[in-house]
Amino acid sequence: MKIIQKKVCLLGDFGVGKTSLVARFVTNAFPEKYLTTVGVKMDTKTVAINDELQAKLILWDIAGESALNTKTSSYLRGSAGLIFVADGTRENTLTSALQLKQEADNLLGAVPFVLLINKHDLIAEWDISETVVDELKQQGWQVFYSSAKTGENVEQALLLLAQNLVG
């Protein structure tokens, strides 16, 4: 079995669910407290992409920022993937997760990527347009509709991403 180490970093604003995410995705856990990331905290992950070949996936939870500074962009160096994360019940938090897209693009090139709009239990609360999410797939962007309550798409999502990494 040969297994294949990647760097994956999770951007997006303060509050939209990445440590969450990162919890549902790795201990399958949901943390009911509400814990602020400062700086970055790092978890690893091996998923299964065939028979042969497995992904280790190291993700880095990077504190929320609604752009890039000098020191979130230190931690992008060396990814080989992304996850951008926003909340759907605050729109803004989609605004900031496409700038950030935009500027890590600018830092890294073109890496494989996913768009976690996060918190979809709280569908009545929703903010987010059905148009700009159609809009963003049309442009080729992978969007899932995630809740790291309930693990909704969570797997489904950091799986994709695993096998693109990998090719």
Contents of the next structure:
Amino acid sequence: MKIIQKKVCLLGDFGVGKTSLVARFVTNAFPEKYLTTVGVKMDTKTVAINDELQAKLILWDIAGESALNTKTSSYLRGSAGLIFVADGTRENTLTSALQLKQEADNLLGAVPFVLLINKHDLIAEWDISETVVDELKQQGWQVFYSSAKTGENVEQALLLLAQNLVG
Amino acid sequence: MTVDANQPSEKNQPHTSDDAQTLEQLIEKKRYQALKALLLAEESERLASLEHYIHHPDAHIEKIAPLLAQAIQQANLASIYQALELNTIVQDKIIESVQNDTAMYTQALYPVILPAIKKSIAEAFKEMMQSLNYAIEQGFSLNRFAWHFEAWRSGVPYREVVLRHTLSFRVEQVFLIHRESGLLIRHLSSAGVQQLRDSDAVSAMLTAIQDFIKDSFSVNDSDHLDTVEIGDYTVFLTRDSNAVLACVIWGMAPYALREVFDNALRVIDKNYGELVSNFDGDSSLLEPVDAILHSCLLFKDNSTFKKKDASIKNFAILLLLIFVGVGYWRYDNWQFQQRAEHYLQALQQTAGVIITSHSYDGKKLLIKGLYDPLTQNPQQRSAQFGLKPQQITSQWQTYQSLEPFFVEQRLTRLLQPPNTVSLHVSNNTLILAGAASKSWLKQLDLLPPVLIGVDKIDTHALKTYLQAITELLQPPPTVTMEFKELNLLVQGTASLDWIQSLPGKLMTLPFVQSYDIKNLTFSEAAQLQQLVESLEKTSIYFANEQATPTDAEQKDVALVADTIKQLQALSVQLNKPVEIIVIGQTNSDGTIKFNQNLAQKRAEYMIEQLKTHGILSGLKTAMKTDRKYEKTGKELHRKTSFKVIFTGVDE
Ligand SMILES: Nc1nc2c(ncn2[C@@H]2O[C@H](COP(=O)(O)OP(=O)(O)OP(=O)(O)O)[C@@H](O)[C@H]2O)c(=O)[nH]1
Ligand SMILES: [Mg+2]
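The structure above corresponds to the form predicted alone; please provide the structure of the form predicted in complex with the partner chain.
Everything in the complex follows now, all chains and molecules, and the chain you saw is the first one.
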């Protein structure tokens, strides 16, 4: 059994659910209360890729922002993969995610990534058009509708990313 | 003591001049030269040719050059320096040029020297602290009790507590961290140390902290976070271009450990640099590094610490102490000034404190001023700034600040308003708003404004509790309210809606602690009662021996039907089920059987009539035949009348 560590950063506007997604993924819990992340918070989770290989994801949950600053950029260094998160009930957070993606590309070059459009349980307040998402998918983006609350697609997205990282 | 052999002879004999040589000496010299020529002829020749070498260097430069080049190639600069005695030459040159242009050198060396000085002072301090701590520990045997207590409190075995306290340091954990990604390459901890829950996250966190500190505080690129202190723990961080070595040390971490760690990192880089630099998350590849990391898990206990202390050359300690002493004195003085300035600044920014004068007398701050007793005593605050009582002489007098904040504070103390009253001072007017008890409001009337330091008291937004309650509840005129000892008594009749809204509304009034609505009745209930009474008073009259009422009575049937409808609706609303008994009645004339039959018919007729008016249920019949023989007023008994029965359980 071999374990490979990979650093993965979560990027996205504030309040989109990065911390909640990590909590769902790591401890399978969903704290309703919103406590904004200050600076950066780390967690780890090991996922099995196959019988001989496990990926240990070192998740860097970075304070939400619509664009990178010097501090957040330095946190990105050495990242093997990225998770972009948007809040499906706030369209502008998708714009932020696209902006962050561009800036991260400039810093890191192309690394495996996934885009989570989160809070899919709040479908009544949905604010993001299908066509935009389809367009991204056509460009080869891995886009997931996720929910930290119900757990929808959380594990799937991270597993896919982990496979892209070590596969 | 050794003495140069020439010295005593010079001292003992009077000095003679050079040209006053004796004959004897001349002969001696000649003989010596002849002997020399004879013995050293060959050497003289060689010497001459060497002299030629030296006096005409240009002629031989081609021969020397390759030699030099070769020497330089071998990079044996030190030996060239030595051979050529360049050391002294360079040194002299440096000294000379430093003397010529001191300013330039100071400027050039400043960035190098300053950190070095800082470091050495810090180090010296730490060392001093170490020995102090040690002395304290040794001299204070009460510690043992404290350790017992600590062991008892923390549940750690006593032996371990003693071990902890008698250790001067112990490197408990070593993290080798990939510099770029912050991934943990290897992690070791010393035996008996509790394993970390998630050392990978710690490693990532350490990296993030470094980045954070660097981005936030560092002036130039070569500044890095060296040390992190957390309680009893110190984390030393050393780094090269590929990796960061973080060592967690319990106790007094001697600075010398840094060298050990630096060295370990160098060895790792030398042997595994390639692997570390290409680290891709697979730590098993770097397992051999553990052996090197192991060498970092050092510890030292106090007994050996003490021995070693004594073995340090006393001279060096003395020098160090003098240096530290001078440095400390200056540092201390500087620090005192800094603290005093911070303290003064803070006082100046505090409302209710006025500094009338301040000055320094050596290492003492003299300060005079006024303060409002409602702020913290300025004297007491000095400790927060690290100033000792003996470093300050102060004369404080109290005064009453006229700033609104203080006036408000004072008035709050004086008037003690309930927390439902807000108190503000603006433009010399005391503005009170909210609700209060009558007695509290009454005392306000007795207060002349001048007495409390304002021109006017504005109470137009002030109400009694009852007024506030009345305003909120808007009771109908049929209700009376009383508010006594925070209990609200509500009496009278009101609509069901109003009564039901009461608890919710009262909850928003913090001063209403309880309420009593026992004697409050629904007005709907009263209405129901009224309808019952009016229905029971109504009769429909019939002609003699007739089962249909007179035409004149027909319109009364409509009225009755209307009353019954209202009554039934209310009974549903109030959840008070009713049954209406329709009583057929006759006078006493005729046979009993006939009369019973007639009464039955009259009641049934009535029910049929009511049905046509839409009343389909809730009706029952009953008969009543008067047995007593009436002389007059027989017509008054030929009727149907009504009786309402409440069938609910609570009735
Ligand atoms: N309904 C719903 N609420 C969510 C979901 N994910 C997160 N939330 C809520 O959204 C709020 C913000 O979530 P966080 O996870 O703290 O967001 P964040 O992106 O970490 O925010 P910052 O740290 O400020 O950048 C919290 O109140 C969460 O409970 C989700 O999938 N569904
Ligand atoms: Mg967060």
